[in-house]
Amino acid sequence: MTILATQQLVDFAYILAIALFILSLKWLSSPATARHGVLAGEIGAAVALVTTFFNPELVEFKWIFVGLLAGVIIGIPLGLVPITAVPQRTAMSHAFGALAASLIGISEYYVQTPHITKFGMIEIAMEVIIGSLSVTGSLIAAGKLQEILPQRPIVYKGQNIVSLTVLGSAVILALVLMFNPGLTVLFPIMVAVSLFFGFLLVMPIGGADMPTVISLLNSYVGLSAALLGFVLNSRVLVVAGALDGSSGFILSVIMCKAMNRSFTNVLFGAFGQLQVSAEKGKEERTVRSASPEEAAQIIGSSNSVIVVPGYGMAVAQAQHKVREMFDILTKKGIDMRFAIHPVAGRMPGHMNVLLAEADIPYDKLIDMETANSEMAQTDVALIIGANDVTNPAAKTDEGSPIYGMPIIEVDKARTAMVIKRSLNPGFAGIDNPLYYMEKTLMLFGDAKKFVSDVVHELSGGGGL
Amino acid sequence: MPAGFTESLYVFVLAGFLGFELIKRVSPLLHTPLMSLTNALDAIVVIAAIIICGRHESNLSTILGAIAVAAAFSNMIGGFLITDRMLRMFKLSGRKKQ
């Protein structure tokens, strides 16, 4: 009777935790309440964690504490990484989440194994396949984001067939196990094949597609946690996994829409590999360039500036110099705002976080639609480290690989300035006609150095 | 079909729809913190890891469980920590307005 009562107490605590998790996500909807959301999540997690120790099944605590201690030792540094390292940290965290879910599934298989039902076997197999492929997939993504691995897509002939064959073998092994759960030797093979598939899945994907990939992996991790909830009959896991999974899924859809591409195209398209047919119009085109002094003069005498930041700004670490420019222009009464394309950077919301860290108020960050509706009244569009998201070919050139992708229409501003190291086509190798437009000024140089020089001119130099 | 499956499916479908409605409302400004927060919430699998580890069914399950506890708990701690750090940075241009 007391065991039953304890069990009920634990269940009630879990329900409370879930309610707090839901509130946590609800409060995250706006920056004003978002930190309450974190607190609600923390309380929910703490309640669930503490009550779990009352579970009467627990007989041995030593290794639990070893695990928790290791979690603290690894977790705190992972929570304190510099903000610039957030994309790779997020990928690592997907890997850890998937690892935990997979290991629990694997262990559950060995515990149940001689008496496992067909249905139970298939649940465990699905859970472990999705979990394992997310482990290696996330590790590869983290490696690419950390630039340990090349960011370029790595492709070879017949790649998709090889990848799908590997996934197919994992599924076949799962089916064999379903009918012969006693063939324990097959289980580790299935795990290994799934791990290998995760590697194959992410290796060919280029850095520019990371926002979608990292979101997709997020939804896989959530899905594996939810499936684990099915295996263990734990509703908390089902709910937490479903919330995480739907979050990752929505983000992936937003990212895909922002690139006008489908999931299959992102996963199997090897974007950035294409040697584009842009050779066609290779006549000599003229480019207008400007010095920091000239740029500062135009910016200093404008009324409104919209900055379009991209991954290049993050790489050059230019955001703090940009903030100095923001301060000076604001003091001069010039309106400076930031237009954030949904796929700018390496993960959803990447640019917002970088700019917030540089102390740019978030009401100065505007989305693509707002930016485009105001672009025609804007004096200067300043592009820092962004390329494809401003490429007018996406609207005009049906032959362009990015045709149809929504862009920030910087070509509508009175002057477009592009800070860029050279005229080399960007990462994706797609020619950008913006650079050859009459109203475009190319500002050649390192983003941080160039902005710094402009700031120097604006403050020290002539001023207005 | 094992007992509990239908209930789990029921909960899964409802939670999925709820998640969809909740996440849709999250400002794109906060998509990075959203991802780190959902990672931290997802780390609730730590409770399953604790049970697997502490039931002590076999040495293997205890060891796998302990590793899972470490992986999930580090996600929980690190996830909440970094989410809060990021959210603290989001400020309005309040000084000027008031």
Contents of the next structure:
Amino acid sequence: MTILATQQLVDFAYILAIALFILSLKWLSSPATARHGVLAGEIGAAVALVTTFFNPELVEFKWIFVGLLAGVIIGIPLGLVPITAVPQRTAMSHAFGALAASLIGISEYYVQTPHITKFGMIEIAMEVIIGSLSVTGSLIAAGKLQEILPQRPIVYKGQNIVSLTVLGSAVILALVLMFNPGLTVLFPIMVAVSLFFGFLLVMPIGGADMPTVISLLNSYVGLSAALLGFVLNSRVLVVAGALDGSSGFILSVIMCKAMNRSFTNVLFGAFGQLQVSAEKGKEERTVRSASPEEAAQIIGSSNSVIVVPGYGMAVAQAQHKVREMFDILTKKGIDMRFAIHPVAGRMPGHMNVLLAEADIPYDKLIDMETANSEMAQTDVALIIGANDVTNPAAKTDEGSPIYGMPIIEVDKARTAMVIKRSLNPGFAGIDNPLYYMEKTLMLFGDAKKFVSDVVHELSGGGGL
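Form predicted on its own, following the form predicted in complex with its partner chain:
Chain only, nothing else included.
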């Protein structure tokens, strides 16, 4: 086969991979087709990877196999983490992707210098800056999600000025290198400054904004990959990176809208600081609690139940017991559905993944707007480990950091039940007035154990 024919086959295979990437994003936009989307993305990536081995421009294979082996050694343990660790694993994946793009960009700079063009230099500089800040930003996000690092925003006076100054310094260094690429001593300084900016970018961000941050970092990594595609003259990398970057950006916009927040607020607002006044006032209020038997009696005599899942359900691994409850209530003729807030959990789509793992029917998942329109006619709103996305302070307390954020209005249901270990604030560090309302019953305990006890009562084990 001639080199021309081989190149044509390579180009065709890359087009096929790009088509599969596009279909993957399309199918991933709906829970009903998400599995097809994942499969299409995996096949597309495999096609692109295998095709690379047949690229006529490829002359050395051994380092590719070394990279594949290293990726397998690192990737398999990362893929075997419990589902509660998926958000931080995702952040780690972003870090590795950004690191790969940055290292290739760095190597290209040293390979092409001193013959690099001004345009080529600015391509490499932009790619390395975005990739480097994504590396440290993703690592900080993973550390916050794993609770290795402080979950609260770390803020100080003049932080925005410092952050923008650091970013500006990296841009200035890039411009200097564009006009004089031979100043190799400046390149590692630019990389170090970019890495430091990633640290400054994410440390001031609090827990409630973390899902948006993960999405935004994904967008940055995609943009870095697209720029790397220009550096390497790889069309498939340009398209794949652009798809990743644009989809992550759009998702971030959607999530910011769902939280009634702007990008600047997410990046510089230090959302999620602890409300001291609320913490002090909490001691003076009382709550109504219920046992599993009492909760089962109320749920079993209702006509409709809307479940609002949160990260606490993931921690307790309660989704399968929730599925058992769903089966029992459905047989009893009770309508049980699941309201999914766009930023519930600690990553985009976290709750959808949990419920899909338990084989909850897709048509039983409803969005926030639908849930709110029907909440007043709902007998029981059952909140399982969700805090901030059900906090009425977002509607009533102008002094609250989450004021204006759309929530699932469980306080409008006839009865609100909250399964929670304690009255401690959620990941955003904000007290929830819902817990002290007369219509609210606090169901204290581990979510999996409590739901299991309720299921036992509903199934007749407790005499119902």
